[in-house]
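Shown next as structure tokens: one chain only, the form predicted on its own.
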Amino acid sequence: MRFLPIFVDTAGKKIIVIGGGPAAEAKLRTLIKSDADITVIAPSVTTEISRWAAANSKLNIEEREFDESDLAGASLLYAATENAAENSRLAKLAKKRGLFVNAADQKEDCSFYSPAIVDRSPLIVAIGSEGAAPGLARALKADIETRLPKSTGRLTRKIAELRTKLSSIMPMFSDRQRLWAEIFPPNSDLSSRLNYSDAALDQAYEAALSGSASERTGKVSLVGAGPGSLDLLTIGAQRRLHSADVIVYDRLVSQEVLDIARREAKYIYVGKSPGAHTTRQEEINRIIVEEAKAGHKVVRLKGGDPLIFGRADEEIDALEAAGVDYEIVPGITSAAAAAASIGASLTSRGHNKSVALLTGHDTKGFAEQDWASLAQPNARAAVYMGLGASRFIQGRLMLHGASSEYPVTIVENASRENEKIVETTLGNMIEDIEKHDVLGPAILLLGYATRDAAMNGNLPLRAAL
């Protein structure tokens, strides 16, 4: 994010608009709704600008040429002449003085952009594209306009009144956040709530307040974050992330998922790296129990599904022993995402009646499996945490009779933008892992080729980056 979206207090500020034609008029349509003192400097102005000035005491027109001294005391400058070279010159003068400047339709000269705005004051929705696609921003504005009723402004003012009352009743910020999340649940259908009358909002507020007063105990949600792509995060997971007081997350949780979580939450990283466990499981158990007993809503966020090689049972045991309430929100597991990426069904009628989900490591080191069954021609398995054990897996399977041509597909960072797919065979697996610099996290799909390879009856080697 190069351009930080912020809302600037314009009360008592001086804004200069250079230009009096269509470009200046377009800027002023929004600016005249602000509380700023606006000065338009141009040899002449449009009829519309003159009409606005007559009706607005904060809009002043000076029909003359611009002078650099006009910048004194200004907070913002809009270079909106119909001359691109002149706009560039004005932008340089402003930047030299440390002023923020917007040059009409000239991205390289801007230090800020004017977003497309949906105005339901005091609720404002601003849409920007860093100057890359203003047409798309305007299209999104038009779409949002149809979704937000005109009464949204009244509703916002009513909420402001209730917030003032609530601050004295409920001093903890996290408790207040939780109450509003109950009245306006994330990812719910807001259409009915946006049309709340004052009486209906009062009723919802009193109901939430009553519930909050009797619901001070903490709770832990064991939540699956999926394989990384936001598209594969469940609605249940999103709701917990939006209302969490504390988020305890591991190494496999993507930044994309973390970015949608509640910003005011307390974030605790308990990541574990292969061969370098930075946080012991006992410490993780202690953290989630302690935070819940402090009355917090805790999200224990795990990559994939917490019930598949996520050590959820150890955390559940600790929570039950401490008498802490908990729930489990399953997630999409990486094996499913990896299979989807290569276009292969995990189970195929007439080929395999089952699929094994395996781990490459256990508490004793490399995990032993039923190698004789896995070495059968129609056997299929998805191996988690298998990169470090790949040579061990290769040796065990071939020792039990698996063919060196047994198909293997490796999917690194399944579902993410940096996903990598390597098609290989059991005999070439180690060489190809090294050749294509597969570092993990990765799923080893034993007995699976990509859909193209399976349909063609061969196994071409490729790395899709």
Ligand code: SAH
Given for the second form:
Amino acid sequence: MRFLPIFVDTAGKKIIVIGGGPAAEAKLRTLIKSDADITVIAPSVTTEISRWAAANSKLNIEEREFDESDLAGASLLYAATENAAENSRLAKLAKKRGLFVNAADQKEDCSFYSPAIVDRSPLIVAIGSEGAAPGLARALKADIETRLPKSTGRLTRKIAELRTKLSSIMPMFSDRQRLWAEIFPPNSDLSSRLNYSDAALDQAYEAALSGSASERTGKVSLVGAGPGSLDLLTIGAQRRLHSADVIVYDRLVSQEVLDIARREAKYIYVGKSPGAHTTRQEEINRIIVEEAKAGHKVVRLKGGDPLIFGRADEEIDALEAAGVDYEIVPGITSAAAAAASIGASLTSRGHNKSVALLTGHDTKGFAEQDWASLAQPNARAAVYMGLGASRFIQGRLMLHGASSEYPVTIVENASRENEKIVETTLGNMIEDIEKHDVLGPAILLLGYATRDAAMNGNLPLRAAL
Ligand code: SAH
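Next up, the form predicted together with S-adenosyl-L-homocysteine in place of the form predicted on its own?
Starting with the chain above, the whole complex follows.
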């Protein structure tokens, strides 16, 4: 984000516009809506500009050439003559003096630019693309224009009134925020709410107010964040994330998912990486219990599904022992995402009636399994936390008679932008993990070929189907 979107207070500020032609006129069309004192400096100005000046005491025209001394005391400069080289020169001059400058249509000279705006003052939507796609920004603006009724400004002012009232009766910021989230729920169709009359807003406000008084106890939601892509986050998870007071999250929760969560929430990282247990389970249990008891809405966010290798039982036991209310919001487990990525059906009619979800590690080290069944030609398994144990798994399966040609597909970072798929066999998987630099997180799909490989008949098991 090279250009940081900010709203600047223009009251009492001096803004200078150099130029009096169409470029200056375009800038002034928005500028005159601000509270700034605007000076236009140009040998001559369009009739539209002089008309604006006549009607607006904060807009002054000085019909003459620009002089460097004009910059004294200015906050912003618009270099908007009809001459690109001159605008460039003015921009450099202003930058040297530490002024923010906009040069009409010359991105490289600008230290700020004007976004496309939808104006429902005091509610303003600003859209910019850092000059990358002005057409798209304009289309978006047009789209938002149609969605925000003209009365949105009035609604916004009415909300401001209610907020003043509310702050005296509801001192905690997070309570107030929750109340507004009830009146305007994020992620819901806002169209009818945007059209609230003053009376309808009053009514919704009173209803939310009487509801929130009875709801002051904390709660823990054990939420599955899915394998990483926002596409694979449930709407239930989104809702919890939008209204959370505290978010306790793991290493495998993607940034993309965290980015949509409520910004004002308190974020607590309790990630464990393989081998390095950063936060002990007891400590996590203690945190979620304490936060809920303090009356907070706690989201315990885990990668994939919380009930698959997620140690959810230990947390649920602790919550029950402490008498804390909780709920479970399932997520898409990484094996499901991995199977989808390679186009392989986890169960296949007439072929495999079951699929095992295995862990490569358990509390004692490499996890022992029913290797004899897993070594059967029609056995299928998805191995979690299997990279470190891959040599062990390979050895055990082969010892029990599995073929070295048995297909194995490894999906690293399933559903994420950096997803990697490695097609291999039981015999070659160790070599291929190394060769393709698979570092994890990854799922080993034992007995599964990618759909393409299976269709091409490259792999014995599917070819025999
Ligand atoms: N509850 C999680 C699993 C936690 S165990 C779930 O349902 O997916 C951690 C293991 O999950 C990792 O070692 C890896 O095997 C797997 N995993 C998690 N996210 C993954 C992803 N995006 N791609 C591949 N494997 C992933």
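Definition used throughout: the rigid core is the maximal C-alpha set that superposes within 1.5 Å between two forms. Residue numbers count along the first chain shown, from 1. Everything numeric in this text was worked out from a predicted model, so none of it was measured.
*After the core is overlaid between these two forms, has the C-alpha of G20 moved by 2 angstroms or more?*
True for G20: a C-alpha shift of 2 Å or more.
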